[in-house]
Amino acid sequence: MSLASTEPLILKSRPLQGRRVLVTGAAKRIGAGIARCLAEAGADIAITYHHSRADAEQLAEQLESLGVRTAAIACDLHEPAQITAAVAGAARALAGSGQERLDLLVNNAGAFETADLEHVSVAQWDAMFQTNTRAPLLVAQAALPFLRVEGGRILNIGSLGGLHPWATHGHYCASKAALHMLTQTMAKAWAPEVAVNCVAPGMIVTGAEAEEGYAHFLQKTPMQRNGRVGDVAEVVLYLASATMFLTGQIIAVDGGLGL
């Protein structure tokens, strides 16, 4: 079953079945969850982590009791290098005794920082967009001609604050909005043989933080609660499910918090 398939996602049970994805930065938090997801939903699994190596193996692990290939990547996003060998080596690893392809990449990690405006470094600026809009290129880049062989796609994860201007994250705004960017303009150059979409999550929390420090968004969200990990993931399997007529769009999960 292809990915550019267009039979409903509701008469699959696992509609990814066989799927080969990789996940950047996926050993934790909204990675994790995504991976997790899209492993329930039958696809083989690639993750790449940076310092957190024991939760990257443990996850590797609760994903291979589901039934799918599963491999977790050491890999520097900085390090143009590492990230060419990371991506050869999730298509390798995923491919056991066939031929090598992915059919999905999503691009998660980053980096997130709160700084006033007017006090943002040049090393601070540069970090930023290294790691949330230079890396994504880079592993998109790596992972082309692997996507090419079947026709595959790329996922960005975005953010809503590269769609609204928060005053105290300019440096992360600014890398969001280029992230944006840069998924249109490559869904435009690799069409058609690659979609390419991103997701923008608003306000995700997690664990205790849902009920303690952010109930300020809550009150400004018209869904009347802050968003979930699994709010992003199940948007990314319907988006690694969907038509690969849809490409180009970026789409905020956000419970209408920028309206």
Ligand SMILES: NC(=O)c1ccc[n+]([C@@H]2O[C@H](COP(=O)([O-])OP(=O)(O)OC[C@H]3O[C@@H](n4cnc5c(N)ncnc54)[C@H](OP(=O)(O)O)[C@@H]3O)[C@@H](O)[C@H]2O)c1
Second form
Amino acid sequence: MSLASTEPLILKSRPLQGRRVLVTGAAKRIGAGIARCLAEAGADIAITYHHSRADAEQLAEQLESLGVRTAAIACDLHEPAQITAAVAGAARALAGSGQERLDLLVNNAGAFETADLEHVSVAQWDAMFQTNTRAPLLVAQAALPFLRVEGGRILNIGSLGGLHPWATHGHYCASKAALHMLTQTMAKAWAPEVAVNCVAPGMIVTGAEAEEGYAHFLQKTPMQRNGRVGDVAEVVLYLASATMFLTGQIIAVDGGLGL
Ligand SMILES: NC(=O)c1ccc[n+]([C@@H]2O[C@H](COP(=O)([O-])OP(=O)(O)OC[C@H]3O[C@@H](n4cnc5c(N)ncnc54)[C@H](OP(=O)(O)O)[C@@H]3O)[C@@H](O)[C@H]2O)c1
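Moving from the form predicted alone, what structure would you give for the form predicted together with the named molecule?
The complete assembly is shown below, putting the previous chain first.
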């Protein structure tokens, strides 16, 4: 390409140009970081939000200024009908006048709670599994026809807590362990059209919390720091365009904390 070309040079460094991505629960924190990173790589992005409408709309505006198509869609992931509508809405919004399809689903939305396992209630258990396990399945089921159009990918955001028991978060750990297994069953069931992997973050300090409060994790982490949103987003970016031969894997992004 000659330097006189009117085509922006930046397009050449956008590996996800033209790819269509749905990220759940992406108004803030890790989800927003993932959405931003993928949009910077050129992807068109639909995000879902539940309570964080203002943050979601502000993020969508920021992403649009990167020259990609965006949509912010309200969805309570406990409501199956809302999930179906949100996924269809995302595929429609990103298609413009073209064929509706999705290339990547990132099941990011999640719940986290401290609870004494001896006293965890039925309502707490069910809510945790609805958000962390059932919702990723329902979103993936709804997205599957759109992902199959050209061969797509699913990334479930699991947790180091799904690989190692944390006694004060038993229901959370069990819900993420189930999501890890769901990743593997999805990968086997939906190959070869769809590759399914899981990114399992360790301790990620999002900036909302004071870093000092997490010093004890830092001391146990071989990489000698807590994780950042960018660490998770970079791995998601890699997996978004990795070979489809990589499927069914649980990839801990934890600086070695789980070793
Ligand atoms: N932060 C960490 O250190 C860490 C460690 C390991 C794993 N992870 C995993 O990484 C992912 C992102 O982490 P995070 O800390 O950024 O998550 P987060 O802030 O706790 O939650 C992300 C979003 O999930 C959405 N959400 C929760 N319940 C929902 C529901 N019923 N319907 C629709 N949306 C719902 C919320 O949307 P609204 O705000 O719009 O309501 C929230 O903003 C999660 O899956 C988490 O389990 C995080």
